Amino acid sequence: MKFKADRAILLRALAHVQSVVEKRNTIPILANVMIAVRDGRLTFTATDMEIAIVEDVAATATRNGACTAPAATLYDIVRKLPDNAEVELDHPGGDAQLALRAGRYATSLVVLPTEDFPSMTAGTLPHKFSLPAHTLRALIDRTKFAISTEETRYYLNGIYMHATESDGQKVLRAVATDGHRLARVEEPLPAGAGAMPGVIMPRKTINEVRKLLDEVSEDVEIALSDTRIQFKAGTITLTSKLIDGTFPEYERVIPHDNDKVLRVGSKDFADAVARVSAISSERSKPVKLSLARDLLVLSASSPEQGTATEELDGERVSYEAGPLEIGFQARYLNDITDQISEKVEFRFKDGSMPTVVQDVSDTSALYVLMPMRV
């Protein structure tokens, strides 16, 4: 295998593949990236046995072949080369080391056998559809903050994506919950997704896909089965195992009879939450909302630091129901209001029941927040 490629092109591809590689693993080959040249086509492949990423790279190839090299080391070397460097990689085959040259710099890396490199391409992915990159980005961004990090509830460690109906319309719905809050976002159902099974995409997969979406403007091709999902965007293909578990019946926790409605400017509310919660260094940082007609008082207290309050009233607040007091964790409130552009709507039942939160101007996303005692 022998080829030359521009340093910037190599660096971009290596940044993608090396982020999938687990820094600590007991299987040495999983620390390596597979580099293959076939008929002038150069590909990089990396996997941690749960996720595999393959990227086609523009290069001038002079000899077919393949080898595996340490992903993190190769990335670090290329990252430190001069900006406009042309990089040559040469592997004569067998157990020989991989030679890297750029200008007057030269190094060689120990390789591992390509036949030891695992493959994740077995099996068919019968359900195929496409989503615009910005749509997939929005589905992820508006739900991933609610993914559970509690490993014992592994079936909550991802985003549940499935086809369903909402108000008579067929939709693709993404849901995440950690038991304290729930995020549900939907988009019109794309062609080809109608028969898809409900799948749970793992947290690491979501994070890797989200990073790639920052560099993509075209549609993303999605293919899936009961056990795997694949995303194709430009020259990159990411394949992942799915979480083997049953997502809970989330619809049962969404209240439908909350009749006390608060509307408030999203930025005004988020800023006030940030100011009053600054009084406490606790991670949970409870904030109390005290409501009266067209008046919202936010307050927080800390045994060590004291108390803080802030009032929002007048044109900034709309509330016509009776007095109400309810408490929430500050971080959970901000995670939701970060997804809302201008005006946020809270629908309450009482001070102890789940609260529904939505963007007044965009009902495609719905959030449920459990109150806490204050």
Second form
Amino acid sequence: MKFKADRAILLRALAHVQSVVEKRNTIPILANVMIAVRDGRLTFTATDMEIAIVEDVAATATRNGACTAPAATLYDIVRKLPDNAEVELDHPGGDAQLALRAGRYATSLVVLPTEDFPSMTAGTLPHKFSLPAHTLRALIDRTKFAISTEETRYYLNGIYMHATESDGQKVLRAVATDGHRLARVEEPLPAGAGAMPGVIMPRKTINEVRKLLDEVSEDVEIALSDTRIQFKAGTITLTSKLIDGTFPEYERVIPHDNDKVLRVGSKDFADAVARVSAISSERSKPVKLSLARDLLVLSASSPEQGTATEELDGERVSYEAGPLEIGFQARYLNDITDQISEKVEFRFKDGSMPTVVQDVSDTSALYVLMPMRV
Amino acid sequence: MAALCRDCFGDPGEARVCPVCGGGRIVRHGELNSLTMAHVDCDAFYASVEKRDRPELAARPVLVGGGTRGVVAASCYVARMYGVRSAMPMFKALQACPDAVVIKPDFQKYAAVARVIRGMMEALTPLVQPLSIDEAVLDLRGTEAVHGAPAATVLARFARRVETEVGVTVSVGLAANRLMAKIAAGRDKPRGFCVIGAEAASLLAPEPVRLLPGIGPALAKKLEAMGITRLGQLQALDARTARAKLGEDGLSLVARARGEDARSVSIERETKSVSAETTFEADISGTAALERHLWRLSEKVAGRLKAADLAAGGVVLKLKTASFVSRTRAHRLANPTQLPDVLFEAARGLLAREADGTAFRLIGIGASPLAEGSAADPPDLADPAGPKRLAAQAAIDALRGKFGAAAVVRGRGFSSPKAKG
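Just the form predicted on its own so far, so send over the form predicted in complex with its partner chain.
Following is the full complex, with the preceding chain placed first.
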């Protein structure tokens, strides 16, 4: 195997693969990237046995062949090469070391046999559809923060995606919850997704896909089965296992009769929350919202540090229901307001029941937030 | 060196026998009149209470505990001469001491006696922290003016008063901190009075590591693998080595090996765990049968948590095999709970990995760590069935409150002939 490629192109591809490789290094070859040239085409492959990423890399290939080398080391070397360097990789085959040359720099790396490199098969993926990159990005960004990290309820460690109906419209829905908050986002159902099963995409997969979406502007092709999901974006194919579990019947926890409505500018609200919550370093301390007609008072207190309050009056909030006091974790409020650019609508039942939060001008996303005792 | 006669509370000076009362129980220590942290431990408490009530048993070996399958809850000092210890299985105790008189425990009686003793302690200082039914720490700092006597004298009077008014004996440890007070209390049992001051570190140095509370068999083994068997070797570890070899707790372990302890006495009794266990009449290996016991215990623990306004932040499963090997397995819960179902499900998950055909003689379930009752079973968006379960439990509790515990029994508490383990 022998090829030459631009440092920038190599670096980009290596950045993708080194982020997928197994970091804990339990199985040495999982820390490696497989570099293969077949019929003049160069591909990088990396896997942690849960996710596999395959990327076509533009290069001038002069000899077929393949080897596996440590992804992190290669990435580090290529990152440190000068900007416009042309990099040559040369592997004569067998146990020989992989030679890397760029200008007057040369290194040779120990390789592991390609036969030992695990292949993650996707199997047949009967459900295929495509989504514009920005749509997939919007689905992920507005649900990702609510993914649980709790290990016992592993079925919450991802985003649940399924096809359903909402107000008579067929939609593709993404849902995540950690028990304290829930995020539900929907987009019009793309062609081909109608018969898809509900799937739970693991957090690491979501994070990897999300990173790739920063570099992609065209459509992303998605294909899935009950157990696997595959994303194709440009020259990159990412295949992942799905979480084998049953996502809770989340619809049952979304309140429909919350009638106390507060509307407030997202930025006004977020800034006020940040200011009053600065008093307490304890993350789990609640911010209290005290509501009266067209008045919102945010307050927080810490036994060590003191108290803070901020008033938002009728110029900035509208609220017509009776007085209400309710508390939330500041970070949970911010996670939601971060996703809302203009005006936020809170729909309360009372101080202890789940609260619904939505963007006034965009109802495709719905958030449910559990109050804390104040 | 300051000295105190424990019988007449006078100062015997250098004499070996008290010149005032002729008693021989004299404590001497350079810091006798300045130390204020005390640990008081009743001697063979349950057995002592029983002997008090049945004076004819005074010279006989007495064991308090249940059944042939149970364990020894308390062993009197006569029985201890035969090698019987608390927590020993009863049949083993009886092998060692066949003449022992076995008495079924009467916990209500012991609790009543303990309350009287506690009352006497609280007359000495407001800072009394009970550690168990028969053990407490007392901080007597600043009480000298009130009592007109140093802590040592106050404690000697107290020990005497417990003997004459309650009829059981106590051992007292007096030191500069809680750790050394506890160690002191254990050094001179029964009816002891031991004082440890600045010599703490040198006194601990030659002792085996197991002497230190908190060093159990597992940690002792780990230390031994490092070549550490005596507390002196632990004392010699520098901070960096301690952290590197013993992890986060390494530094505090070394400090304790040197006899240092900064814990204060807190008045509120800290309940550290709530648990329930049962020893089977005959060993059990079947999962279904084990689970039935587990369910009943889960209900018991849930009830105790509720009564104490506490919640389980995690579940500990305890098993003892037919060959007396203990296994404990722990699981942290996502949310604190008071619900028997949640405790049971968590423990059942742990049990599934242990119930591999092994015959067990005991199963237990505990709540640890504990959380406040108000934090129990918060609404959970990922558990749509939660409110229903809470409502069902509330209904069961209400019925039981009215008609007794047997009014409602969950199906899984019943045994079916098919599922016999």
